[in-house]
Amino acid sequence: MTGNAPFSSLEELAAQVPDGAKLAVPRDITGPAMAATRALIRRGLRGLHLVCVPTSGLQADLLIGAGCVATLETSAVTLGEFGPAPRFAAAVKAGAIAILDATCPAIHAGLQAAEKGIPFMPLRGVLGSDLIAHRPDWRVMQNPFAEAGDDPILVLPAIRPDVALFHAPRADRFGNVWIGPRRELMTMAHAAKETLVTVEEIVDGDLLAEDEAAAGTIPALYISAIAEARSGAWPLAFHDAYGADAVELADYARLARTEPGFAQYLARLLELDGE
């Protein structure tokens, strides 16, 4: 049993997220709250500068599409087996965002960096790419324990969000929230200021008391605030709860290659939401 954790409406928990916030979101397979993007998009957000651990697809798209990213830093957008992500690759090509490439050891190194309360956070496999040029906060420097010799290595500053957002399947009455294996959302949630999570559901009992779940479960202390969203990661696939909406899927890539495409998929999507 932990603190007791806030939980609130889908509203009031997307209010949380004020402009110009440093947001970290997980990749489509991880656990994206779908249905705070929304709620996001709905109240206008602007000034985002948003990090995708370490990628992101449909999540991404959306945001950008509907103006409420300035800043992005991840090693890739896509929609997958749906093709490019169609708003992320037209902002590039105009110049609307700023882009701050990374890989994904990069991402989750600067998190962990974050997490564990130090400035940066050494690195090797990124050395030698032409990466380094377009990253002028990321620094090379000589081992300082190597006994001889030359033995550069790359070190990465902490990535700390203002806000880590993510979808769950569950939490219980005490604010713990159940990730199980996919502790990258654990990582977020630790190195991040303030965590908001959506469910499947809120249940009963201390997930920290059941030793099945206690390994993968964030307690309390880490969570900001939790709103119930059931099917809150559509029209993306969520654990084996539910699989992807293809046509869904497909109608947004066919209808977002162009603007006004991509306004009639927003209106009609957030239409739904209100019904």
Contents of the next structure:
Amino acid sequence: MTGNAPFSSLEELAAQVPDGAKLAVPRDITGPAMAATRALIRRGLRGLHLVCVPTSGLQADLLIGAGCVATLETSAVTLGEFGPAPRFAAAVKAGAIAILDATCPAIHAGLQAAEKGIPFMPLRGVLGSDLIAHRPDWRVMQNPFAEAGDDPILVLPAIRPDVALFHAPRADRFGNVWIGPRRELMTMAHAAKETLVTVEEIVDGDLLAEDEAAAGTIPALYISAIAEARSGAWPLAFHDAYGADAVELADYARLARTEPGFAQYLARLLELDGE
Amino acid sequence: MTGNAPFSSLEELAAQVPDGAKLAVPRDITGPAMAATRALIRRGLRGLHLVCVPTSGLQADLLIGAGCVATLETSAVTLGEFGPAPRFAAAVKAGAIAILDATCPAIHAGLQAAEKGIPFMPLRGVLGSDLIAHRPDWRVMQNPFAEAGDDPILVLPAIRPDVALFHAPRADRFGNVWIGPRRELMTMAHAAKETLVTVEEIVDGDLLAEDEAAAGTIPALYISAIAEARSGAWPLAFHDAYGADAVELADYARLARTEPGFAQYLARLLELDGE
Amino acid sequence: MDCRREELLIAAIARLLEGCRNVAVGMLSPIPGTAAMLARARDPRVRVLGILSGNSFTNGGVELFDLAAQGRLDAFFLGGGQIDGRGNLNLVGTGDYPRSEVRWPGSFGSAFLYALVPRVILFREEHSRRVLVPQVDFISAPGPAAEDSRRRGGPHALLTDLALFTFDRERRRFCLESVHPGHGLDEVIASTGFDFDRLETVPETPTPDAETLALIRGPVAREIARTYPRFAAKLFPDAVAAS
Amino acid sequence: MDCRREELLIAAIARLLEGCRNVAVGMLSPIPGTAAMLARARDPRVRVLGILSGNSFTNGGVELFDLAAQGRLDAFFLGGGQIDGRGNLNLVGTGDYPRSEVRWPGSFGSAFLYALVPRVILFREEHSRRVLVPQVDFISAPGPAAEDSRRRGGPHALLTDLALFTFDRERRRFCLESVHPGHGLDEVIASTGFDFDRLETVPETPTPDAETLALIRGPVAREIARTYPRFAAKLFPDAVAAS
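Alongside the form predicted alone that was just displayed, please also present the structure of the form predicted in complex with its partner chain.
Below is the whole assembly, all chains and molecules, this chain first.
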């Protein structure tokens, strides 16, 4: 591959998410870019259309609490064993954000449609759910291949994020990014116009040179910027590399229950990375 | 995973492809199971609906020449640098097989529809091609998400093979199969009812235990039978393991130009594996 | 035989899984997860999917859903903030959508899996009129409609801390199968916000036999300790310490 | 400057690729492949995709097509057993379909890529009335229709052993751009089965300058020797021997 690897600092990377962007992020166990998320909050990002692939937790709750989010498209937001996501629930109740409730495979299907450059993708199930009534952007049509009788099927428009943002174990110096079996990250990169990645480390060698590593690698051609961020998913767990910081997450879950508590947590959190 | 790995001999594996099956096979550079193909011919398989993913070469030509194929669904058949596929061309001219001409991404889309359990998948392009007129199983519909005006789009029915058959570098003792970055093999295994695999070797350890190998592995739950077959793609090239046997392929291309020449080649070929 | 509440539920779920090959379990579901492991301990052909340490998926988050749509997934578990007598599930919130009074996380994959997985087991420990309501405020995932002949998905059963129900597709109603030891029919009726069918005499939910309990407390406990360490440490401290 | 037929074609294609970032090439296309490598030698931002040793795809055979549909692929090459004056391509066969008199391999991805890749370069060395026909017998991939405003895909140009044409979308006709050195307009007209537009005086296709030839014969030849060893050994024996 060519030698135009797009390496940058966390701040330069965060600057590539414009106000109002449609931003796709992965669920907590897949690898949200938490250090980059703090950089986004620090720079005062506004008006995001946040697409959770297909759910989120701490990342969405922080971005909502910090006022970065205008529209939230997700199948769920939860802090998992640490309980409900308090800023999410508060913002929805207050009508402070627009919510596009989805179901997990619908978000995957919308991204896969964008990956394939097709305007829509059908999905079985979901019929009869109130989700459909509240998603004017979804349609129900007749299956054109039905053998007999009525066969309605849900069709979902492509979800084409302006930006996909996630954390990965490593990148090489050519800009290829290794994600292993967490394949939704590849779908996100294929579907999005720009893909921003933070990594635990930048390694020598070419991740595409051998089939073993290539099987879990997103080629550089889909990657717009890479920033090195050790422990970049902290305080969330990151696969085999590190576990969740349970003290920090419990602290968040407790403080974020109130708006002043959240403000206090956020101030402390943003100070952590220093300037 | 569990200890029910489905190991068998080449002959037992070949016996699991019933007459009349819809059989999906990969293109020459991805890893056709050539040793298993000889076993299929030896047992006198008949009436195949052969789906080439998305093209084929020697494998399709051999199966057609040996009289195993009733219907051929493919985007192309060619021996590549060794020239045209003679038995394919002769069978089409003679009307000896039904031909379902496709285009590469349409075959991928049909398999992905089956993988996703949806009845159809849209595809851009292709409109205006004579392919559509000759595929009564394809439809053109209006894009239900068109913003303005006429926006016709091709929709393709799911392709659900009865059997997927391919060769892979290795399997573990649990029945997991490593394919590396040749991802269409995973789509085939997800889409097909049964998946039969030959491998260069069966290795110790669990391919799913570490993310590095898991990223390129089809889990055992999709695999119906595995047979060890060293040089199982011969005389075709197999990735980094071995190159094409150019003498054998040139020999085939020359002899298969006539029906008696093909018969002579086939007799010699089937003798090779002995009984 | 002396058995704990969790062990009764685990054994009851394992019975509901009889004959299943591929069972998927969420990461925050230790009781269904343990039950699936018990089913596997009894029949090694059972595959338990979707638990993190099992690592049985290699096509990303979409694979569980594709697997279900392919017809390869036999059983799955769903809960819900509200469940009504028609089998409708609400995972979104109470009151007027979207500005719910109480907002729950969201529908996850329920709207899809409930329609496609043959044996969806509804599992919700809290058995109260707050949870088991006459009509859900928001349908995340609908119970089967009368005319919906193509649907192959759940519900198969509803298990709570008090009782076990099955679901009758024809009648679109739950039917009380059994009441757990230590609880009575009156308590079940008083705690359930919807009408349901039942036999004249409702049996008691069987407690696990000695062999089953030994399996749960021995090999199964040791196995689930890797996936649900807190749960295992609390429930099976001896097995966890020995492993 | 003395230059071989292949070198002229390579330089002509590289000119057609100017400004492209992502260029895909088939495995059996050494001249377009070498041209793409030349474009990359001149501008390192050019990516050459789809050549086996490049290994730039990690999502299987579908990735090239998805990439094109995403709008990320700038240029691709197509040929065909027949090409007609409307830009229709036939890769299937002559005579009545399906029992073709001469059956070719099939349409491959042409029906899709021709509609989606902005700069599709038609490359067919044989320039004859057998190939360049008034009307193809089977449309594998259609030329752009008048009403097809959504189509962003080719054709961009047609290059043969005799000449270079561009395609005029409005007029739906090829336009002769230049004739290769050693050939004449009469020969082109006599060898072309369809009508085409042209300027009053048609220029000669420029031969590559010394710098370009040095690039082709040096670093580019060494690079393509890995992917197209027979082609490189025949055309650039010195560079291959030196590497």
